[in-house]
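First comes one chain, alone, set out as structure tokens in the form predicted on its own.
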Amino acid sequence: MTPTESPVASITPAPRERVRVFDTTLRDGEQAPGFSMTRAQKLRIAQALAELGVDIVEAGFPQASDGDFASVQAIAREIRSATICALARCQRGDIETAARALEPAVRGRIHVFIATSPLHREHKLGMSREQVVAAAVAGVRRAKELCDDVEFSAEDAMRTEPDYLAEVFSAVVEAGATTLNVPDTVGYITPAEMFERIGFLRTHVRGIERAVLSVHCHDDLGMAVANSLAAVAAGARQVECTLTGIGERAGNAALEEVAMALKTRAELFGVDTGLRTPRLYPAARLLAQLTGQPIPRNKAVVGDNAFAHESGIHQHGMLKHRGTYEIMRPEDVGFARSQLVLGKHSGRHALRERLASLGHTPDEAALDQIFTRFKSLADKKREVFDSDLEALALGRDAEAQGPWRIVHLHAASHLGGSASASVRLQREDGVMASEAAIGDGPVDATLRAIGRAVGQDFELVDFQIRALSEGGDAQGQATLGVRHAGRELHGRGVSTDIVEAAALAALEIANRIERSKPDKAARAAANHA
């Protein structure tokens, strides 16, 4: 060491302890009403989880159905970077079926379970304490004969007598279990109780040093994530969770919330997950698209509002320093950037910033006029979009944007083939333009046809549909994101027909591009000069 070298700088920081992430989106999550998936969809989610860096993917319950067996087997065959887990009751047939489904896996895990609480023992199982211990031990031993990696779950563990729970866990560790899962099956426990219970088990389970303690928390009282974090603080080193918290009843602990809490408060927990967190938002979006269940706007970490700010005070702070109102970087979870949403609560600073990003830099007097009209418009609309702002900056009526409008639209899908669309547009000067196109679906075909009609080339990068009301005649809002000339532009359209809504969104983008061009007279004058 040189005389000037700091002794502290030469010390390598001790590595943080690893918390394993056990994802059960495809098992517990898929059991929730509205979240059923096909085998192909399950495989896509499993691939997304592997890309995210999840340690264990619980692929399903093979004994439940032939479809579940096939899904687990397909995932075991295709996913090579994560441990693939299959659930089984402490019954010989379940366990052997799970082992067969896991045969193609590079790393497999059999997850056996039996209920241990007095309520379940009496009313569901009709078994004594001794019978439950015997069944648990027999199940773990049979699983161990077929797979080196065996997890045991004591269903309804948090309503089980602590001494008896420790007795069951001690017995299954002796039988060969390598992971001991402590489920809060009905979301009953509180964080303080969870912390105490994990500490009790670490002290009273014989052979606990040979196993990993895990928790599986449900959200019936809204504390699944808090309970999972309390367990980690007490020494649990595996957390079972699901993307966006889907699962039975109120759901499970949300993977993205647990992951970002451990990362954001690393100084408090002192652990790492090993997850590639920028993959969180794409994985959550994929789940929403495949299941047709949208992510709530106010969902922590991955909701559209997670990094969106409308209040003028918040926006002003964000423009000065993002740390004023954000504890995470949006890029760290997969968002492109924070979003300053313009609405009736927004101020001049955010308006000026957004106008500048759109290429408009009005002086103070002009900004005053735009701001006055912006506030008037914001009182009528829930959110003011970029197209509205451009219209205000150009002195146009934000409610009557052009120059193109749709005169005719026809789109058709062909089973087993491509889709087609034809459009006829009229410009405000009377010029008509008609085009047709084929695409991967009616929306893609419509977008291509509109692009050809107006002479623009834009690439679809995002498409979302959201119902604005309920019933068969409900209106849907289509949101399109396209890339044009190196810029990403967004448009929105509303209709009871989702293809028409998408066409209106595409037309909004086309009109924005058209309005951004210098007018012909100005170009001619410039050329003449």
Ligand code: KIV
The other form holds:
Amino acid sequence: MTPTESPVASITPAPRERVRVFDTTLRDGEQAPGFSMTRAQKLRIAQALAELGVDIVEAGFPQASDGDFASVQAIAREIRSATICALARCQRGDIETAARALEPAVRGRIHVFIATSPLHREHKLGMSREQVVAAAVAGVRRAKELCDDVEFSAEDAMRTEPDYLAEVFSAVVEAGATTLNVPDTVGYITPAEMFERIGFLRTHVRGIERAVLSVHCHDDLGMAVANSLAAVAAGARQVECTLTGIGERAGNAALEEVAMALKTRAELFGVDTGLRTPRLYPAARLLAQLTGQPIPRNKAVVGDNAFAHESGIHQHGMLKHRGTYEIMRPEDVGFARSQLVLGKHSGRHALRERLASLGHTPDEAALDQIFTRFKSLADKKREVFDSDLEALALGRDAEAQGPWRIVHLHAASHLGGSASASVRLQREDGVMASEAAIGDGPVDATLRAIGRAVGQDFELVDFQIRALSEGGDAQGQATLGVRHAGRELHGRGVSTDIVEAAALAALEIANRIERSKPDKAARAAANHA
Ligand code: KIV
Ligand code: ZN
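Can you give me the structure for the form predicted together with ligand KIV, which would complement the form predicted on its own we have just seen?
What follows is the whole complex; the chain from before opens it.
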């Protein structure tokens, strides 16, 4: 060895252990009020998750409804790179339905769960400890007959007696479970306790070496991410999370925060996820656009302020060395720095590039349509922002289309009096419907007129308007929630005119209702078959 050769330089660093990322945005996340999605929207999110490189996409709970079944099946058919998971209670019917929904998947996983804590055993299930173990084992065995990859969750694990939890897990590993999930269902635990509990399970569950230990944290006390990280530090090798932390009550652990904590502090955790982190921001934006629920500005990693430096001292430091106030690089999370993007002279190529950086990769035909609409928007607005482009890209969502379209809309209001609106709609079979209504303001009048024209009765439960960008010519996004036939449906519309935005949102809902009606022609054909 010459004096210049370093013995250290020739040593390749040991590969870090892999932590699997299990995303439940489409199951635990979608369950939260205000976040329900259509099948087409779920498919788009699943595609974004696959591009992000998550290992497992939990696509839904097929036994819960026909819609959930169809969504899981569609995702299992379309997404080839990730494992697709379906949730089931420890009941034969649930498990068999989950297996059927997963049939088209390249790699499917059945996720069975049962509550194990004393509170749940006694008050919810009315079952003894022994009965819960027997149900868990029977559920895992049935799932294993239908699918190799079986996850078992002990609901409310963190309020379960540790010895008993270890006994349940030992029994389900023996029955064939390959992942053991430890949910903090009610967001009760603290990081120190989580660290201790995972360590306990690693030493007390028989056969633990044959399974991956997983963690699933809720955020009721704001500790879901900290608890997930504590579990990883203690040896958990799967983390369950959702984009931007959406989920039941206060939500689940936020995927982007877990991912960036493990990456930024890799020297501490010594693990890798397989995520392509520059896809984090586009995926989070897509979710916000599809659900109409904006990401809070101060949200860690993907909020608009996450990389903004306002104070003079900070800006001065940043100019000298980025590391003074930035622990992650915006490009590592795919953060789109520039907000001002294109104008009316911008071309198709620039539009395609910018859409790609926002997570949208339309095919040629879709790009043509977006480009046409972009040009007409650029004529109305001086500056076209990222959020405008996202709205244009999402406007072509198949679920947002026909059969009804607006041909004419007129709304008027005057101070101190009621407002009126008239609409003319056309259905794809050529039928025209014209109606007028008065209401409390032009938006209300317009919604009433649309409801009458399509013959649907909406009860408005949520209505929000927000500007998508800055300036007097900003586009407004209207999000409507209506109750119809016992279900809550959401629609979204975007326009530089807020009454038109609200009308488009109402139309999206009306179209969804119309499309879900049994097809008369198909029914007639079935009757004659
Ligand atoms: O929070 C929870 O306990 C769950 C389980 C079904 C995993 O979501
Ligand atoms: Zn949960």
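We call the rigid core whatever largest set of C-alpha positions still superposes within 1.5 Å between the two forms. Residue numbers count along the first chain shown, from 1. Nothing here was measured: the structure is a model prediction, and the numbers come from that model.
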Gly430: Cα shift of 2 Å or greater between the two forms (core-aligned):
yes
Can a Cα shift of no less than 2 Å be assigned to Ala510 between the two forms, given superposition on the rigid core?
yes
Does Ile45 move its CA by 2 angstroms or more between the two forms when the core is aligned?
no
